[in-house]
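Let's start with one chain on its own, the form predicted on its own, as structure tokens.
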Amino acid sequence: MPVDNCVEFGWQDLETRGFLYHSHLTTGMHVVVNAAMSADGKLSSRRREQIAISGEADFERVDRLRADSDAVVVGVGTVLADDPHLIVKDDTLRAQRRENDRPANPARVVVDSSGRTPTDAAILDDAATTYVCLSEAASVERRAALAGRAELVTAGDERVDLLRAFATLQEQGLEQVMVEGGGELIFSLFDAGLVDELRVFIGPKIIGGRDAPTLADGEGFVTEFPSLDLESVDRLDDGVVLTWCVADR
């Protein structure tokens, strides 16, 4: 049901995911997944609490990547666990964005099928425009609660249809997109064929735990595994940054 301040999805006449993929994803939008993980591939502990994996030099790298982006995307699990603000922290970088006729901060996007984002979440403040991507399963009450604080994008029945949602985001002028997690969202983006580039800081920690989140959680692939081409390896702090491009993109 439409509510005020919604961005209505306008691609209903497209009947196939393949057509949407070729008409949208190959023309303009560039999606970069960025993450920090431990040496054993964990994003945090089994308690899902934030752990300092990287240091100041990597924080600066991430801030530059945010400053180069039109939007920063996270899943609702990351919002509930970490309450991130997702703004550019460096004053000079924000000033450079303004000089280029861009907002001081990139837009923020939450993928949130049922509308669980708290109305007092830091990501909903007025530092930047925020989009909340919902499915049809989100209740009218949750839509109404969020509508005054964010632009609402509805795509998908029970879960957010990422292809359709990202097509709507591109219609809003968001083409250089940075994804900061978590693992469920990252897997879903790879599964949808939306990722162009993966940048990972690997830090000098072992976290362990079969229930600790990894870079790509979700159902996992059993066939047709996404392939990556290694573009660069850069030592940073006490770890390393690996940059891959998704093959055949």
Ligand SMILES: NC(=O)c1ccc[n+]([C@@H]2O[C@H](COP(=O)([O-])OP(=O)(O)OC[C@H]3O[C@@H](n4cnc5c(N)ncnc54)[C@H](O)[C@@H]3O)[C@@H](O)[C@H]2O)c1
The other form holds:
Amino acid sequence: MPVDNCVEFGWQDLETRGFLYHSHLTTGMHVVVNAAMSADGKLSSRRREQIAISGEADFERVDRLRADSDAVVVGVGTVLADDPHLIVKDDTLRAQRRENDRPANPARVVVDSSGRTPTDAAILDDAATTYVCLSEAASVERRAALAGRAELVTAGDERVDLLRAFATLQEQGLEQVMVEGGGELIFSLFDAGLVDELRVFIGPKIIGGRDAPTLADGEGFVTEFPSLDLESVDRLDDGVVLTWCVADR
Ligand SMILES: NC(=O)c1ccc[n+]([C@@H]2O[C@H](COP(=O)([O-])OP(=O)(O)OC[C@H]3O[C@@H](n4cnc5c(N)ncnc54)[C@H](O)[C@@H]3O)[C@@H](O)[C@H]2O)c1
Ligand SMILES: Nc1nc(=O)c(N)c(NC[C@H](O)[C@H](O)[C@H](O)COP(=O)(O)O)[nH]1
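With the form predicted on its own in hand, show me what the form predicted together with this ligand looks like.
Up next: the whole complex, starting with the chain shown before.
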């Protein structure tokens, strides 16, 4: 039975089982949003400092999902707050990728309209290819600063046009895409109809704070809301991982 727009198995399983799946994009890209959320729905504190919400087992799950992916995507807000590296941490998983003729690490993608990604950001090191998705608002100076460190994708006038940017990434062969956050980017991806699957680890913390980032920030939906089909609930560490398919709009 073809898996409609949602992967019930790991990526390799999907390929070996020959299941067909379709994505919200015109052809093969499959976008999985994966985040860790406190019991009260926050991604970090109001100070936007990184807070460990995942336990050891969930961090390992995230590492496996990265290893299964062609690209890991974050917004520049996350780069500025956490200076993430976004590589596969487990040596065996990296070796398996190389054995499968894949780069040791998935590509890294930053959604960053004006090119605010610092040139000394960990995400720009040589551990993996990095794409910086800019809009036309990015200055010549910022483009020149980033050009030597990353592949530049330009889409959109003010904010990054996510549909066009993701279509360009797909042309680069990036089909299995994992989005780690943050809340602004996750909302925009849902708003653009680009999300196929949502996996959330809900961890044993209360963070609170009316200004703390949540799973989906941005403008918010007011009349029509993305609909989710629950695929699985798995207990992990002292929390749970919920996996939803995003229903076609
Ligand atoms: N717990 C988790 O799983 C997790 C994961 C990632 C980030 N975080 C946290 O989230 C916070 C950062 O999230 P955030 O919401 O501030 O920033 P973000 O990472 O979502 O980046 C948003 C920024 O991306 C840029 N952008 C360009 N085009 C855009 C578009 N079309 N749509 C949306 N953004 C666009 C804008 O500058 C925007 O401000 C940090 O505190 C970080 O620690 C938590
Ligand atoms: N899965 C997950 N559990 C958490 O408890 C937590 N705080 C994050 N937060 C995501 C983090 O803010 C960055 O997006 C990168 O996940 C960091 O990546 P590196 O470890 O530097 O590769 N993510």
